[in-house]
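This document opens with one chain alone, in structure tokens, the form predicted alone.
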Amino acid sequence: MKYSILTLFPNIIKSYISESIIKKALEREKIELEIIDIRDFTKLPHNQVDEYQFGGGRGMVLMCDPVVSAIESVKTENSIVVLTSPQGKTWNQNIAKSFATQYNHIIIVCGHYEGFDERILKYIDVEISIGDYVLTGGELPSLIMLDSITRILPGVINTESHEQESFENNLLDYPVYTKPHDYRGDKVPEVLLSGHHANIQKWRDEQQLISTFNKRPDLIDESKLNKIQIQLLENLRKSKGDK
């Protein structure tokens, strides 16, 4: 997988990729990453890439030419061009999985300031948002995309690790515990100490559903639940008074 991140602040990206999973993925050559400074493509003095908007309004807007030129400098027929934008599709695990399996080269354009010239959208394949709020720039969203895609690529981390995480089956992850067994009177559930793998798995399946029901009921897809989970869901709803 190759990433090209187009940004006004390269050091933000450089700092993040020098640590943890992304660093290891780069060292193992599981991914390739280039950081493109949009300012390198401006033809104006003082590296100017933004300008006041026509019609008036607050804030500076990214101009077309430096952004489009930066895109064209790295784009190939196999690239997908993504713009980070609060107006885009909300990023989630399913989209991350689709990007990981469908594309070999992802170009991420980090939006900034009060927006961008609307004509830039003609050179964009998809707009992506990480939530219904506004950030100073698109660097954080670009890193979220980079991280969430990379960690599910083959050979980056243990496959079982990400297959059992939250959202992989429309359920949140089950609770996990480590030493000590008893922390200030709060003990690890006995089933986890039993060594009985079937009972442990049953407990984990139940806890996933309970956690999702309590924290993110909007995620639950009953068509993906087994019979035991469906019965548990009915009991949870009855106990809460839901119909």
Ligand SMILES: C[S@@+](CC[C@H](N)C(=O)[O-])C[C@H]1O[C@@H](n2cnc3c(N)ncnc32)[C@H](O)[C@@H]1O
Contents of the next structure:
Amino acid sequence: MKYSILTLFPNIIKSYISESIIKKALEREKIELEIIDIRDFTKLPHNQVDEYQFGGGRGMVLMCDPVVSAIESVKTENSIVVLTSPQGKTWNQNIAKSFATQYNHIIIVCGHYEGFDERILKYIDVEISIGDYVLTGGELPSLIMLDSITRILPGVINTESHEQESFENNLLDYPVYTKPHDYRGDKVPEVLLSGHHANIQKWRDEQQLISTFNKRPDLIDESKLNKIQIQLLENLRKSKGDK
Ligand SMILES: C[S@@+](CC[C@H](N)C(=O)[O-])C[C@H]1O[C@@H](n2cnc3c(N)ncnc32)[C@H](O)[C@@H]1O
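Mind giving me the form predicted together with the named molecule, seeing as the form predicted alone was just shown?
Let us now look at the entire complex, which starts with that chain.
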């Protein structure tokens, strides 16, 4: 997978990718990343890339030409061009998966200031938001996309790790514990110490459903549950109704 991140603040991107799993993915050539400084594409003096908006109003607006020229410098027929924007479709694990499987070059454009000249949208394939709040720039959203796509690419992390994570089968992950066995009187569930793999798996399946029911009931998709989980779901609903 190749990413091209177009930004006015390349150091924000450089800082994040120089650590941990993303750093390893780059070193092992599982991903390729080019960081494009939008200022390199302005033809105006003093590296100017933004201007006041027509009609008056607050804040500076990124101009079309440097952004479009930067996109065109990296775009090929296999690229998808993503604009980070609070007005976009909300990013989630399913979109991350579809990007990981459908594309091999993702161009991510990071805004700043008051946003972009609206005419930039003609050069964009999809607008993506990371949630209903406004950030100062698109750098964090671009890194969120890069990170969530990269960790599900083959060979980046252990497949088992992400196949059992939250949002797989529309369920949250099961609770996990590590040493010590007893922390201030709070003990690790006995089943996890039993060495009985089938019982551990059963407990984890149940816990996934219980966590999702309690924290994110909106996620549950009954068509993806096994028989035991469906029975448990009925019981959870009944006991909630009883209260
Ligand atoms: C201050 S914001 C501009 C917000 C714009 N005036 C609006 O209200 O829609 C500057 C830039 O940060 C990025 N950004 C801010 N919030 C975002 C979010 N929730 N998701 C994705 N990108 C975001 C976008 O690139 C945006 O152009």
